[in-house]
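First comes one chain, alone, set out as structure tokens in the form predicted on its own.
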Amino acid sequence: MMKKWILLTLIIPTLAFAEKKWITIGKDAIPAIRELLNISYENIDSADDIELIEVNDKDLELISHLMHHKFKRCGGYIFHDTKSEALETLHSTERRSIAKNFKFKGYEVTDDERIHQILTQVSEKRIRETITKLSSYHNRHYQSKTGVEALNWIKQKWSGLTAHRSDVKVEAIDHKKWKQNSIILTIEGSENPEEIIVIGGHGDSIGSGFWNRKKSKAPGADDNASGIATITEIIKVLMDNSFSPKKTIKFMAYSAEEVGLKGSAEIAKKMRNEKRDVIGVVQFDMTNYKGDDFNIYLINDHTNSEQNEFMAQLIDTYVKVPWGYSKCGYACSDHASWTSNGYPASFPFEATFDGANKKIHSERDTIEHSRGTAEHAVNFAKLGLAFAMEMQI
């Protein structure tokens, strides 16, 4: 497979190296990147287990393809517009340490009967319908017409679910440098609105192949219509129960995750620059393929250890399914954007990374590959609901 990638890159004219961009990427991927691009380049700098390299912007989707197929990471790197921005992120060792070791402010799982009752309202049918709708688009590529339309549909859906609430705002975030918006739904906290909880997942999808992926068929049912459907169900159940949080909750559908976590990186950086007090982040990226014995796996690298323990307690108390830990490496999903900016994040995943859905990033990523149901995703919707409500205590 690697020889094919090298051969293809040799066929592309060297004039394709039109514009240089910067990415931070796990050191373990560097030998494969060198072989893939078949070029010599100077590593600019490194810190911890992260390398900063300069690449041709036209190679970003090729690198994304490698990071998925060889390392099972979606995105697998963080994109930076400028060298100075990249260096600042690389050397934010203290911020990353804070994010990983952030101490919870005394949160405890209360085993609340109301939460138990609310979780019974989670609907497999509704989650399945949202997955089916989002995967009906030709693709949700961050630069394609259907990719723009899909995220606009998410905004309309979330707006419809919350239209009766004056304390809820749904907005489209224009990222200026690409076509697809991110979507943010905010429920304003009634007592401590300055404390913010983020529950997010990426709305884009990407197809197979090396070139012209903007036109590739990419239904992305699991990656990541399932995560957005999970979040949509959380919103629906909270609204049905007139849930009014004490602390602000922001639900996010990020654009352009597949090409370097672009959407979440901009949003997280903006919130850091504004000195926003984000007290907890959860990422839902691929929730509907059961590829291993356990139902939920908590990613325990580049995440917050105490929040992961809290999530584990929530699973045991409310979801009551087998769970375990797994690793995914640097920048495997949007939680990495929050970690890089100093915020505590968790990433509950559908399987171990070795057992995850093998059909993603292809036209075969359909709900049929997840046995035609959304039963697995129900567990994640329950977990997200429990997290949103217990974080209010």
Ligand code: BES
The other form holds:
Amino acid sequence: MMKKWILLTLIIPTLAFAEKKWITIGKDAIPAIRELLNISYENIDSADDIELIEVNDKDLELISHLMHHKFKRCGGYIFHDTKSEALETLHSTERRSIAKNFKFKGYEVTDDERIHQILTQVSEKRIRETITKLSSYHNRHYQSKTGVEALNWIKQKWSGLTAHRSDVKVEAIDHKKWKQNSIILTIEGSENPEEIIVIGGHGDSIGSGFWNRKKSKAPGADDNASGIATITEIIKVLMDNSFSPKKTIKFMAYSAEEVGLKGSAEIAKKMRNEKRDVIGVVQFDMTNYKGDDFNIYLINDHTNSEQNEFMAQLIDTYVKVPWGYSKCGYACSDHASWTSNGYPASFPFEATFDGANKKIHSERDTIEHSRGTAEHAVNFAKLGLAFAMEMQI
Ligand code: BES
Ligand code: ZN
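One more: the block was the form predicted on its own; return the form predicted in complex with this ligand.
Entire complex below, previous chain first.
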């Protein structure tokens, strides 16, 4: 009885102050929302295969749940706080599909002996240790205390690796609307600092459950401690070789990816508003679960096909492992934030979309589930290093 009253006092004010929110979502997901959820929503606009709908704030959790569990991530969706932001995203996606693939400049793969030598220094053990550390947090949820701490740990780790370098800075990006920061490490280019290469992945994780995901356990060893550990190893090896690039390189650990690419969306949008010349973006999200005999799959939707071909050449020349192409079918990770802001992006992935780690977003996403080693991720650290160095010419 008592409980009922507590519930009512919680629910009544929520209903009274129900706010509107906007979602851009794959058209194919609309029937599921209509049929499975008993909620009201309004169609506002559409472009290509994306629909913009207006919903009540209180239904967001329900929609999120549907997308993750029932719909098995087959229709990308992004939340927007304002209608104008939603409209902008919708139509920039449309513009992108018109101007598709004309952005990547094209670089030469030089088959450089020094690069080959540097790649031999990638350490499985160091990657494994970073994965183990990051997956020891209860979760890295964008609104939990441990989620804030985990991203601060990344900042500290990256600062420690680069403290001796006056051309490197590590910053925490304050997202204002939530507590977990994104982290950006910048190596300032010595000749063309205005040209920027971005290598990123998300630092947050998310667990299972319906309500209160901020409390559920989410080690996120593969999704995405593996990507952050891959990036951390790239930084370490560049530092060990006193590498100073001609062009600027930015390494990013994004906050709040798991709740709709929020951190990367803000960062990529700011870069575009400031008219920054981002010449290539690589996303590392899930690098340590081997799905089949091929080691790397290049995701070929929401990415730049010319840059993907360049990545493929880098794999053949430097990593020398079998690779293929695969598709997410929706805006499945932060590369999509860059693509929708007009920048060329690639997403080298651990497996095919269907063959990927099935334990993500649960307490079973541990390193043990990736055979207790970081061998698979080594390939991605090599690819990231080759990319950072070959884009310099
Ligand atoms: N790492 C996943 C994306 C992923 C999962 C790619 C499986 C390929 C195979 C990412 O962290 C994620 O969970 N993305 C969300 C979408 C996002 C817009 C909230 C997803 O896929 O549900
Ligand atoms: Zn995820």
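Worth saying up front: this structure is predicted, and the values here are computed from it rather than measured. Rigid core (definition): largest C-alpha set, two forms, superposition within 1.5 Å. Positions refer to the first chain, counted from 1.
Core-based alignment between the two forms gives a C-alpha movement of 3.0 Å at residue 33.
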